[in-house]
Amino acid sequence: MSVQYRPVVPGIKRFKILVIKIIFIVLGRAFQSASQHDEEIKKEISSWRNGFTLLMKVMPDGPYMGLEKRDNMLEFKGSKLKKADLEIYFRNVESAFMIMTPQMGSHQAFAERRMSIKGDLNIATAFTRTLVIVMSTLYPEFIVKRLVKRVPPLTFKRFGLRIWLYTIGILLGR
C-alpha cells in the first residue's frame, strides 16, 4: 500500500507582514521629517552623495522601504526602489518583526545573522547612528535602553522633535 504525502507549504504570516509594512511607512516618514529638523542627522548624512539610495528589505520577497538623499535630507520613497546603493536585508519575516517591533536591537540582530548589508560599511554605520537617533526620538527611554548600547540624551530640542514627529511629521512626512 503506497501512501502519497503532499508537501507541507508554510503559511503566509499576513499579520506580521502588515505590521512590518506599517512600521516601514512610519519609520520612513520619521526619517524624512527628522532629517529636515535634527542637526545630528544632517551632519551624519552630509557626507553621502546627492541621490544616494538606501533600501531595507525583508527576504525573500517581503515588504521593503526605500530612502534617497536629496538636498541634505532623506526622502522616503516607499516601495518604489528595487535596487539601491546600500541595501539592508532582514533574513525573514520573523527576524524583521522582532527588530521592527522593538524586541531586538540591530547590534544583536547582526550578531545573530538576522540582518545583512550590501554596500559601503561606512555609510551603513552612519545610517545606524541616524537610526538610533530616530528610534530614541520615537520610542520612550525604557524601550530604547533595550535596543541600543548608548542612549542619546533627550534634549529639549529633541523632545520638541518628538512632539513634531507624533503630530505632524509622521502624518505628512514634513
Second form
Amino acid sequence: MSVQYRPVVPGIKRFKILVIKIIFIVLGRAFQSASQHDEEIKKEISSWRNGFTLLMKVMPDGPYMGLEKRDNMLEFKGSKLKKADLEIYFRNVESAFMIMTPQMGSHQAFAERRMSIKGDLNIATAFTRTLVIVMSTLYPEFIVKRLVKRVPPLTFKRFGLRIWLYTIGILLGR
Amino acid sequence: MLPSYYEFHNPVKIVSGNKALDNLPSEFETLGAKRPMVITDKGVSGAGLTKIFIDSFASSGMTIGAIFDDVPPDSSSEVVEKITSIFRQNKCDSLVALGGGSVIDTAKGVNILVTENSDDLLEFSGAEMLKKPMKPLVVIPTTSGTGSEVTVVAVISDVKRNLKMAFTSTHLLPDIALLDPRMTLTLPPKMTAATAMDAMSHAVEAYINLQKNPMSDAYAVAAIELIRKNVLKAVSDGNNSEVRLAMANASTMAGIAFSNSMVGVVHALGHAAGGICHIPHGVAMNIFLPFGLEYNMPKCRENIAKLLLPIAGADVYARTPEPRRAEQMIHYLIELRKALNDLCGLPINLKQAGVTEDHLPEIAQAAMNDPSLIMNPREMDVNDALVILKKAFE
Ligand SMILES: [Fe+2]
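Having seen the form predicted alone, please provide the structure of the form predicted in complex with the partner chain.
Time for the whole complex; same chain goes first.
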C-alpha cells in the first residue's frame, strides 16, 4: 500500500486570539480615555499631526487595534484600520499573547524582536512611553514593575485616572 | 548569563587587509555585477583615494559606470536623487561607497531609490519599510568609526521638508565591507580620534544595553581591546598601516555589535547635540560616553565592570578588586580621553566643543524621542538628560 502525502493545515489559536482581541479593545478605550486626561500623554501626542494613525497588528493578519489622533486625543478605531502611519507589529500570536496578558514588557519584546515598528521611529519612541503610562495605570505596581524599566509615579491624579478607566473610561472611552 | 531569547544577523562579507582593494573586481564578479557606480566625496578624491580605487580596476575587464565625488558632509535627499539619476543614465548595476558615514548613508539611500524605482525617499523612511533585495553594495570606509559598512541603518536629511529621515532594514546591509589600510592612512589625527571614540561608544553601548547577546558581546569586547591597543598610535603615527587596519577592524566589529544590540543614551544625547549645535558625532560620543556609563551604572554595574578587561588590559583587571571594576572602567575611559585630548585636542566637554549652556534644555528635549533610548538599560527622562548634559558641559 502506498503512503498518501497530503498538505497539512495547522489549526487556529482561537482562545489566544480571543484574549488578544478583548485586551485590544480594553487597551484601545484606555488609550482614548487616558489621552484626554493624563497630562504626560497629552504632552507626548501634542506634536503629532492631526489625523495621524497608529496600528497594533498581530502578524500576519490580525487582530488589529487602531488609534487616530483627532482634536488632541487618541481616538480608538477598533479593528477598522488595516494600515497606518505608525504600525507596531507583534511577530505572531504567541508573542502578542505574552505581551498583552502582560507577561513581558515592551522593551524586552523589542529586544527579542517579538515586537517591531514600521514608520517614524521618533514617534514610536514617544508612543512606547505612552504605552508604559497606560499599562501602569491599568495594572497594579507589582505587575508593572516586572514590565518596565522605571514605574511612572502613581500620582493622585493618575490614581484617579485608574478608577476612572475602570468605571467609565474603558466602557465608554471618555 | 544568556538572554532568554535573542537574534543575531550579519551577512556582510568582510574583506580585510593589505591591498584588499585589488580583489574588488573579482568580488563584483561573484556578486554578478559589471558596472559599479562609485559614490565618494571631495576629501576622499583630494587625498588620492579615488585614484587608488580606479587603479585597482586596471586590467580587470570591468568598467566603472560613473564616479560621483561631491557628497556633502551631511547626506541629503537632494544629493541622493541626483546620484540616482546618474546611476540610471549610466546604466550602472551596483554601488560602491568610498568614504565616511555620510557617503555610506548616501549610497544606501541611492540603493533604496534605484531598487524601488522611486524618486521619493520619504516613502521608505522608518523601520522595516523595504521589502526588496537591493543592488550589490560594497562599502570601503575611509574613516574608522561609524560602522555603517555593517549596519542596517541610514540617516538622510530632507532639507526642503526640514526632516531627518532614518531608515532601518536588513536589506540596507551592504554585501561587502572592504577594509584596506591605504584608505584610512590620510585621515587627520583629530578625525582619527573622534571616529575611534564613535567606534568605542558603539562597542560599549552594545555591551551594556538591553538587546545585548553573546554574539554582539564577543564583537564588542574584541573591538574595545583593538581600540585600546591602537588608537593612540593611530592618532600620533597615522602612516602606520598595521595600526590603521586594526582600527578599521575595530570599527567594523563595533558596528556589527551595535547593529545587533542597538545603542543607548550616549547616542540619543549625541544625535540631539549634533542636530542642534552641530557637534561632530564622534566628538559628541567622546564627550558623553563616561557620563552615559555613570548614569546607567545602577542598572548594569556588572557589565561595565567586565569591560575593564578590554579597556585596561589583563594586569589592571586582575589587580582591581571586583567591587571597584566598574568605576575603574570609567576611570580608564577618562584617562584615554585625556590622552587623546593632549595628542590632538579632541574636546572632552561641551563647552570646548562650542556649545553654549542655554542650548542644554533644548538638547535634553530633543534626545527624548531618539529611538536609541528604547534599548538603554535605564529609562531616561528629560530631567535625567539635563543632569547628564550639565555634567558634560565643563
Ligand atoms: Fe555612533
